[in-house]
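This document starts with one chain, in the form predicted on its own, laid out as structure tokens.
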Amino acid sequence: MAIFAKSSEKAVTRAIIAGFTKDMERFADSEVIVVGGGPSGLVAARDLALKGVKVLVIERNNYLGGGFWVGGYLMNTITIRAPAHKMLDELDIKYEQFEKGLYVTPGPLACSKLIAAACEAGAGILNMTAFDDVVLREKSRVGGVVVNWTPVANLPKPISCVDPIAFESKLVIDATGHDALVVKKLEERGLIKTPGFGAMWIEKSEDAVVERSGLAHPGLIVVGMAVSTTFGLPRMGPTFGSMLLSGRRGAEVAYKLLKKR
């Protein structure tokens, strides 16, 4: 006895190929394009999202999250510490006291809530697609990204000259953690200066980060750790609490530049 539906191989890829091909005509020209789907990105994008921008994030992985799965020393327990814990509740992230100020949660639980959080409020999502480049627009304003399928830059030089293509936005949101690869681009150009990150400092960086996020230059903001890359604060190791509240503060920046324009 049949169980599902009838279709065909052919039904399949049609769909697939739809599918995949009217989101990338919905997001070639998007309100705001987040780089890094780790958990400032995907708290900006939700964020965005949830009041009605057109969001892209762009994931050079096969999976999003980034180091909010496996939280610090692949151990999977994510630390917050107070006030970001409200962010938990929330997202309806279950959650544990370890001590007064410092809470606890199972990395995937907390990161398959927030994916699915960003999905649902309509942020647009592209994984395996790496950022290569920015868009320049009048005054070296960023206005958009260029990007290619992230196993291109595996392949044998003889065979890897697969040009990339370029999506359009009025914001682009560096969420690429350490690596600021955004910020990183603008430097290769001469267009700003980064000190890069220091020595690990927990207390002084989860607020510095929260406090620095931003516009780093005229249509490009940082959130997450691309913060203390760009402006050379500590690094907080492995604490997650500013990244979320980073990524909130990120949003809340783009939006009102979105409503000056």
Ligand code: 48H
The other form holds:
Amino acid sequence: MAIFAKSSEKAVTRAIIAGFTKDMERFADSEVIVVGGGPSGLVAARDLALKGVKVLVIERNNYLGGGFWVGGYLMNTITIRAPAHKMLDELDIKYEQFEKGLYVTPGPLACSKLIAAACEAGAGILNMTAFDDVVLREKSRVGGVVVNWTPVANLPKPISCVDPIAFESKLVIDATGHDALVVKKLEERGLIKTPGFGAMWIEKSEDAVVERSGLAHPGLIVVGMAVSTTFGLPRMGPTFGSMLLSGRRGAEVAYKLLKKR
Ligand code: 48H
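The structure above corresponds to the form predicted on its own; please give the structure of the form predicted together with the named molecule next.
Below, the chain from earlier opens the complete complex, with every other chain and molecule after it.
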């Protein structure tokens, strides 16, 4: 007596292709595309999806979460400063108080719950997909992203010419972390100038990142560590409250802009 239901190789293959095609079809024109599935990008995507916005996360790795899996120095403990611990409550992530206003939680727990929350909210996920370029419209407004399979960048030279595809969107959010890769594409074209992130200063940096999260260029919102790179703000090291609140701020700005259109 077999344990599993009867199926076949062709049915399994068709099921996978059908799921992928359905997603690609749905998200070929998204309202918002979030590039980078780290903590800031996932919060932004979750918040927007909860408001009914069609939002797609593009992630070059096969896993989401970015730097949120581990705290500093490859140790699992994540630190969060008040008031961002309220977001842990919202996501039902258990944490402890280390000292007044400073909270700790295991990275694997926090990260997996945030990923699940973004998926459950309805955000589309396209992983193993690397951001390659922007779509530019009138007056250099960002109108989407050009992407390719992540492994394409590592193909041997003789087969390096594999054209990418594009996804249109009303807004793009750069959540690519320290590299700020979407912003850097605009810099390559002389449309923006980025000073790069500054030296560490936890006390100043977290407020500054949240305050500057938002529109960096027409059609482009920046969140998370990419905000520090874009505006030359100090880095905050292995503490993540501002990444969560920055994602939230970015989603609020995006939602307001979508409503105005
Ligand atoms: C698709 C891409 C591409 C690409 C990158 O680094 P992240 O965790 O980013 P944030 O900003 O949400 O969080 C930063 C935090 O993790 C951190 O490092 C802190 C707080 N550091 C402080 C300090 O002082 O150093 O996630 C970015 C995500 C990752 O998943 C990347 O794989 C992804 O973006 N990504 N996805 N196409 N070209 N580039």
